[in-house]
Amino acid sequence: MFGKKKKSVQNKEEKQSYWSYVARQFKKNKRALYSLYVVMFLAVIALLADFIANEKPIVCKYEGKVYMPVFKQYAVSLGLAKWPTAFKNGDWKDKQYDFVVWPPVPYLPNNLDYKSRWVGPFDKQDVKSKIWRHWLGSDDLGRDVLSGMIHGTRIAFMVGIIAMGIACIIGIFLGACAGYFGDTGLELSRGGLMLNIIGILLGFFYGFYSRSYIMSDAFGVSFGKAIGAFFIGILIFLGILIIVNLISALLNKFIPFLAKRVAFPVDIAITRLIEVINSIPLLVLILAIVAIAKPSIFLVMAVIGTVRWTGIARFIRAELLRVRRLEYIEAANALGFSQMRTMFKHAIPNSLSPVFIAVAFGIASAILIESFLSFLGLGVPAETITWGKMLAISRTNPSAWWFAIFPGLAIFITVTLFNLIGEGLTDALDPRLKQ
């Protein structure tokens, strides 16, 4: 009986999918598992920052009408609504409400409370009631530390996730092309090869370089404007490539020399590009860019993402070098599927395991870089409150220990959590540890 039960358990484990096995292995690492829970909790704080720390009520009844000012602010920011006249002027906390529900922290990071400047968490504070107390202290202008910490969590997660999202798009595509095609797998006509090289250079020039000032201004306005400007640049880049390929197709019909196909060394080209980017000191490059461009947190994300893709590209290149020789890839090619379809539908999805590890460590690195730049006062607008900027404020008043302790701990804990998750994924995705 015991033998049958043991055999059924073994059969059940054998039938489990790869990702079920990874999840089981990850759960065995308690440090990584608890780190993931804490990161999820911080992510919830980042998403709900406007409902946790805000000068506006969550819901209120004013002059017989019910309002939800936090939601209203989203609509106003998108241009879908306007504030009623009664809310355009005056302080929110000075109005006489029929009833009101305030956020747990009734301050935005930039709200000024001149009656409570440089007050510590345990100091006596001149406030109406406990709800208006600065629980983690305030700075020289009376800005609330706890509100800055909460909204700083959103900035930190945005920088880490968006920067690594950009890095993943670039790194996965280039790394997959290098690993899947190698130096002989991609064949182009002579005319197509020459015109595509010219097209890439022209596309980069007209799509991004010549529009650098437009894109810089867009990054300084809003995230939506930045995405729009970047998307237009991509359309220009792709449009130029389409045009040169149409020209190439026409030339190939009339000039046989240009129609002859030659192998393009994709692997060598991308590997050399990775080596060139890795040879440039990262912080020096970022400092140079943010020093000459208009300060914008979105520009910082874009810069980090465009220089952090090399590690992801190396990981996925190594995986594709192995995967491309497996039976199911050969079967797909034998069935007549195009190389791009085989690569994107079959090869890349089965080669993403190391990417998750790189992303976890990359998010920690991006948060640390943003904090470093904010500490130096570079790349981030003056009105944006981040953990690094709060840490920099402590230099003006060394006795204000709360401005050094709380942001410093937040940076340290968050970076450590992502590193522990990365280590847990490394162990879980390592097939040598399977027992």
Second form
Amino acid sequence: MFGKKKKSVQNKEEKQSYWSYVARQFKKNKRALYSLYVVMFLAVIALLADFIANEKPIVCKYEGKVYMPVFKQYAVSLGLAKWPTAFKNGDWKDKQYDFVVWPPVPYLPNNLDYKSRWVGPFDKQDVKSKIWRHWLGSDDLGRDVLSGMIHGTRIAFMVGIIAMGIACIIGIFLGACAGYFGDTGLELSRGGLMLNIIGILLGFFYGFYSRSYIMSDAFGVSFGKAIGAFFIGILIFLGILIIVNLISALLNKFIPFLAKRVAFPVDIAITRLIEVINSIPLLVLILAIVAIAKPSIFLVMAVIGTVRWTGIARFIRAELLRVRRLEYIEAANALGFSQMRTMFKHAIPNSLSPVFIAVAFGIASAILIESFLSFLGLGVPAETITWGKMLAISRTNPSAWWFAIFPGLAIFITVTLFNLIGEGLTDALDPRLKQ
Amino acid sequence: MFKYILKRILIFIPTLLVISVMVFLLNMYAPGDPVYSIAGIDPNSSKPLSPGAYNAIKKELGLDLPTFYFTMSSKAYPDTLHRIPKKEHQATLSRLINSYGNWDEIRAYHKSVEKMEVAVLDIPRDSLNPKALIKIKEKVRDLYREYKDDKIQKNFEITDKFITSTPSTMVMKDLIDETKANYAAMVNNPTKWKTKVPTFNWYGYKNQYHTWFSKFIRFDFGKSYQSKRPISEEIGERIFWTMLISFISIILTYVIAIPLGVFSARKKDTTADSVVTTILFILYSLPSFWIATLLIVFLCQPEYLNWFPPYGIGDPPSDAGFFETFRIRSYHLILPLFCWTYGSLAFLSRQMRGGMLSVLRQDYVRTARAKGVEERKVIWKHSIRNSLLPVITLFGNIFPLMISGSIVIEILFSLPGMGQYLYQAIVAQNFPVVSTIVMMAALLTMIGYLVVDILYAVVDPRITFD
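Can you switch from the form predicted on its own and show the form predicted in complex with the partner chain instead?
Full assembly next; the chain just shown is listed first.
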């Protein structure tokens, strides 16, 4: 489109790709650009939360030896190292170090400090020195608010990114199938259609039904194991589908009746599915699912992801409906590429841009939903400190105004930043503005 | 257009059916045994329901029926598993079937455990020391729950240890031996291949889903676990407040948002526009549960400003006149209404501004201006209609937004509406109420979309169904 035009006019900009054009457009929008910078800054805080707010020193010299406890914590939790006996008991801050560098906030969100309960940011605090001050106050057990805010950033970002990651995978795949194949594009032989229906049932039976106890037991052990078990289920499912299709290809050669091709209405099926999911108000659906399951932050992410994909799917469907009529797709088909290859290698990469808009807004809403759930005390386990949970404390003790202000402000700012980025992307990708 | 509307309505039905199946599944996977919940008895208490009472409630709830029209299961599963009374037993049996696959032996084992449970009550008190008796009772009950080999063996060891050979415990001892023999038979003759053979069972319309859904469309939603009252009655008491506040809020939203959007679009690129746009954007991003919290903390508490009541809808005295009631109610509803409205207001104004801007760019508007039509007329007569089109569609989106909003605001301000009802039900694990409200919310949303689609087709004849 515009890329070609520019090429002929200006040789200098020969390397101008579509994305650098979008980046240039995006940079023109100062609000969105600065929002992106702030989001990056927050992402760094989320990544380095353990080094910014931790009960352990970053570097310390204890009984003649130098340790780096924060790093060591990672090794220990991975099972690569063990704590020396000197550190096994007692509080980190009561030890006599020869030399110590504390993190800027020397508390974990769960650390108790009975000497300073309900202290406000401006109150006089009973602490050893300035670095032990609770800069943003503390709660009924003396837990530090600033530390909770920093570790809450990590959870908010994780929720946003993982939830939208799941949504992207489902949304892009289903949306692309709907848009690319439409109602007539996916043709199957009669035999293939029948065998595929049987194959889906069999795949479900062997992949999930007969393994349901293995999966639910794995879920009881850890979330990672559950994902692993689920993944094996998917592999079995796909394996059966592949076998079934091989059989149908074989059958088609011998029985001409089965070889007659019929179209499968992919688009209708997927748009109906989208309509079904959109018909249940998002929050109601999420609340209902969270109500019956055991509290887990990963479950919250998974639920938000599996519910929020419809927006992405709609965007990409609309885009692919347009793209599939373009010449280069026809060329790819004429060259005899398989449909899947054309779709994944050529059609989808050229229609991803609107997805970014949906993802930016989606992250904002995922963070909002998670905060609200933890605000209500649903879905998030008791020991996980999140922004929403801290905000909820202000309802039990209204005089602790710092709980009403800071966590809410954090949610608001993060959500606004992602919304601003979404707006900036919309403007940068909107073809109307190019005229 | 008639054909379009007909098609649109026809599509409504399968969507509703699919949603109802989803909600039914949610209900099925809910933890706990509904029979105990409706009876209000803790299944682990010392006085569990008698089998007769249990079965009576189960039958009343229709839980003795198969779950769905058909099921797909393995050959190892009998098609009569749903007739086993207790949900807990069903779960254990299902586990055993999954690991051994021989239903006849499993059934024999289960029956002998059942016999043990009855026999254990018949043991005279003085024949065993009380501690041993309690231990045996406990272990017999545990057998219902255990499906892992090592745990069951351990149970047997403990019962063996505590049972002593006196004439009065002979029956029990024999039963324990019988159970052990049945268990051994079950473990030693597994037919695990049966679990790998899929089967398809057809049950017909006499099933739990069919009963539940046909009752639902007749507004019979079952009983609440908490109050034991019909859910439809409780909803009837609460839906008024949700409807009232949503209705006021929607009207406020449209009345303010449309002129505001038009104003902002007309003054594009002026200070006034940028101020309005910025404020709208901030309002749009402000989480309503934060704003509500701030308002409650800083405007409704004696610590700061005590201007408004923090919760409820007020309690006007019974002899209060209309105006007095109105005054008390509105005093209570001002803050909730504000929190409920500002988000959708900002959303709609921004959409209106965008719609108006794209219309003002059109040629026919330039033509109208060129031929000297007054600016006021250009906006309110020529442009507004076309820019209202997307705003009509948004009515469909506002509906689910309102339902979600009602949850947030009603919980925070303790308003006795549907949102608060849902929240209370979730906290108390009151699943019939949860599924009813999910279904109703879905139904209302779908009707909202349907009405919007039909309206749209009426307003814009170019729309066709594809």
